[in-house]
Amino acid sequence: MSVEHESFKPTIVAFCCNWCSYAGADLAGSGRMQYPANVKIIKVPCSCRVNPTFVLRAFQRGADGVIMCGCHPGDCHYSTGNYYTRRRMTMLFDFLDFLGIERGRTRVEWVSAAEGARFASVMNDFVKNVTELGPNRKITDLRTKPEHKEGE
């Protein structure tokens, strides 16, 4: 790893379905898993109701990765809601790859409610993957950098 890499923290930010993910993410907090502070948990109703713009959003506002947690295949709360996320980040990935943006800065992972050390897991495993590609400067907003000033 470079120097550049070593004191960098990316930061992540984590969609995650109410009914399994996020209550993963709230088993590994109660449970004392740890996992880094620089994921950033947006909770969602269901992972089929992120819409791809949300990602490139998150990815503009100065993201470094995003993951995509939701209930495993077959286990869905709104039962074929995973199936439509799995085709629909599918597409993603490759506009992503035409954007130049690379592969490891997006994910998609199931968790279940009772996945918490997975869920943990799977959070550092991604941190630590994206902390290696570096800092995010394919899609940045300019404005939602601490260096930019009005103006320039």
Given for the second form:
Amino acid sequence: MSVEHESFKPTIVAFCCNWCSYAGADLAGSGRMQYPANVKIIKVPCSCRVNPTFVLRAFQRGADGVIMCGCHPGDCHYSTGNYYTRRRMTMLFDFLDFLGIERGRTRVEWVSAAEGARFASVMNDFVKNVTELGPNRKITDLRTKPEHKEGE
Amino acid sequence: MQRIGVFICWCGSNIAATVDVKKVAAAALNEPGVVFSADYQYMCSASGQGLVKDAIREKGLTGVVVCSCSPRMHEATFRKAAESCGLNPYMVEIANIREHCSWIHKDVAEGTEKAVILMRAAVAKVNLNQSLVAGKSDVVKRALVIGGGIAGIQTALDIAEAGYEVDIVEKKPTIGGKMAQLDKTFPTLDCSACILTPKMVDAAAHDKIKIYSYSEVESVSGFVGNFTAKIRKKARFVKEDLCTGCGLCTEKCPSRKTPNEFNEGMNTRSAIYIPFAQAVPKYAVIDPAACLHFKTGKCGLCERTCDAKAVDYNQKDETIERKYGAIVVATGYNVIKLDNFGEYGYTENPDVITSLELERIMNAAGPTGGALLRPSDKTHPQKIVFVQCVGSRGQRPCDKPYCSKICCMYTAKHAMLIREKYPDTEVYVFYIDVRTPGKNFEEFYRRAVEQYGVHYVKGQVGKVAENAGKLRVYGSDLLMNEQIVIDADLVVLAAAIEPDESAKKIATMLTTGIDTNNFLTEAHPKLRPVESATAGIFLSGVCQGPKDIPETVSQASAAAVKVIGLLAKDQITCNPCVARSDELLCNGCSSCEKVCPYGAITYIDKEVNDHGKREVRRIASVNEAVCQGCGACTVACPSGAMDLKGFTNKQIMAEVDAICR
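What I would like now is the form predicted in complex with its partner chain, since the data block earlier showed the form predicted on its own; can you produce it?
In what comes next, the whole complex appears, and the chain from above leads the way.
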């Protein structure tokens, strides 16, 4: 198992809100705080812009983990956006868990623009968790993954 | 099909050391829509931008992807460059391969692979980008300043001098704030009132400044250039247009037992009162909690005394609505409550006082007329102990983690003034560090030590206990490594300062950020220190972080300049990345309206042409000037009618696909 884990590089999609967590990721960068290259960030104006279908799409296309980062509760630039995120994602993650996509593959985190170190540690921790879970094959649409076709 | 150009920046070696830029440029050519790619050492430089512009013109590009630093840094730069040669600025996207890639990875193969994927996602997005045209909205040429301390006054004066109207809203009956309570100011020992009160008068006399004293901002709606504020003018029970400020009523008032806020509760005031002699505006105000007329229905002495007939017991709170183009927050600070600091015995012992209380004692208009007397027995103290960092720089729950910044200097000032006026007094200062970064600050502190013989002791005070009419101070001297006990007559605590309790409410009202200590957050700690992250909201003074008077005044003027820059425009450009409803898909369910934090969505009855079928439907309509583009409505919409321009469902899906490919 451990050998497989070392060679396995999960694909992680991170949705970051423009005001807090994207800036937090920038700060992690300017502070040269290392986290794995698996994390690819998509900028959204607010975490509440993330439609559950984006998360489903990511898993369908073969992502191994999806994380959403927003401003801390009470600090949302749009005042209430992250509360919607919290509720919507609680429901979505329950549903995904039911479908067999483990809880460890999905996460909502609050990272402020001043928390570069926190951004890096959240990403390190999340990548570690997803790596331990191994590749996600649950709702992956294999037609979009020609290399998987033969293996299955 | 788009014709996309991809430009990869080396950023010197910042990107090029970890990302093989040539490989990224080559990979870009395999992406759909890409017709051109190039790499360059500094894409943001004039020649780098020239490269982008030339390619737009010569290759007829319809979209541009710049792989460089964060869009927070140079997105505006490249969008401007594109616009200058006729390309819609919103056809430009940035792939952040510096902060999100080269700076956080060490392995070149890994960094290059990630940079390619980030580039691919940006190209996928640009393929679906559409030209966006930013709307314009008018700017109301009036500013609101919340708080009438020195920060608010300075900001208002500077804005008014530039020719724009300013309203100051102050919750207390007078402007002046904390500075009005101070006796002298460091390091010049200027008389605080002498330099502040002329400014207060200037503000009141200025024809462009309107002061709403004893008033609070109740709610704020709108957006940059066009805010609407509701201001509640609390009932003074005195008609402002009639009161002459003669003060006769305050002399006749029989209820005289209310602690005087201006003197930090060290003496009392009447129920109808004028906060202090130089108050601006100088109108009396009745405190209904203390007034006999309000409590018993009798009395009415002030009404009978007043020749101007200004007293009006039936006055009610009044709410007014005003429009503003910009808002400045200048809500200032308070000294923390010392209830949880039992070791100093502040609540039990009247001779343990805060520095602000000492400030009032030493002031000629204070409770003792400027004589240094102990509050308990009104005798002259022979031995005074100052304790620094009370509640500042601490780790306990009652402590503040930050340095309050002003305490070292005002304590040096107090010690120096006491030694100057009463050379027989012994003065001790317990400190953790003496921090004197400021012009002439260190010299000032050295004077206190060398010229005035103030005893500075490096160490903390563990306990202050009453002992035979004196205060026994148990402290440690860390340099001599010994415990010391001083029998003092007066103990002065340099208590931490914290943002005024209204800051949190106001930050929420204005949707600006606030940090864990309730200080308002600036848009950028270095480059945008007086702006908040919300457009049109600016910060002035201690509400943003601890600072002394010169710094506060500098920041206040800086905030004023930002406001003037905004008000000087007749119209401002709105963010075009706002929500848009597809009228054919909308079923009028109101889901989007309910989640919109700005009230930007309304419902209209509109005739639509649904594939040749004409009918009137109830559909959502977005006010583009009010929408801030958060996207909450897009997710709430069950029919997929609502989408966000610049961040459409299709664009984000394309990015997801590109990353997971």
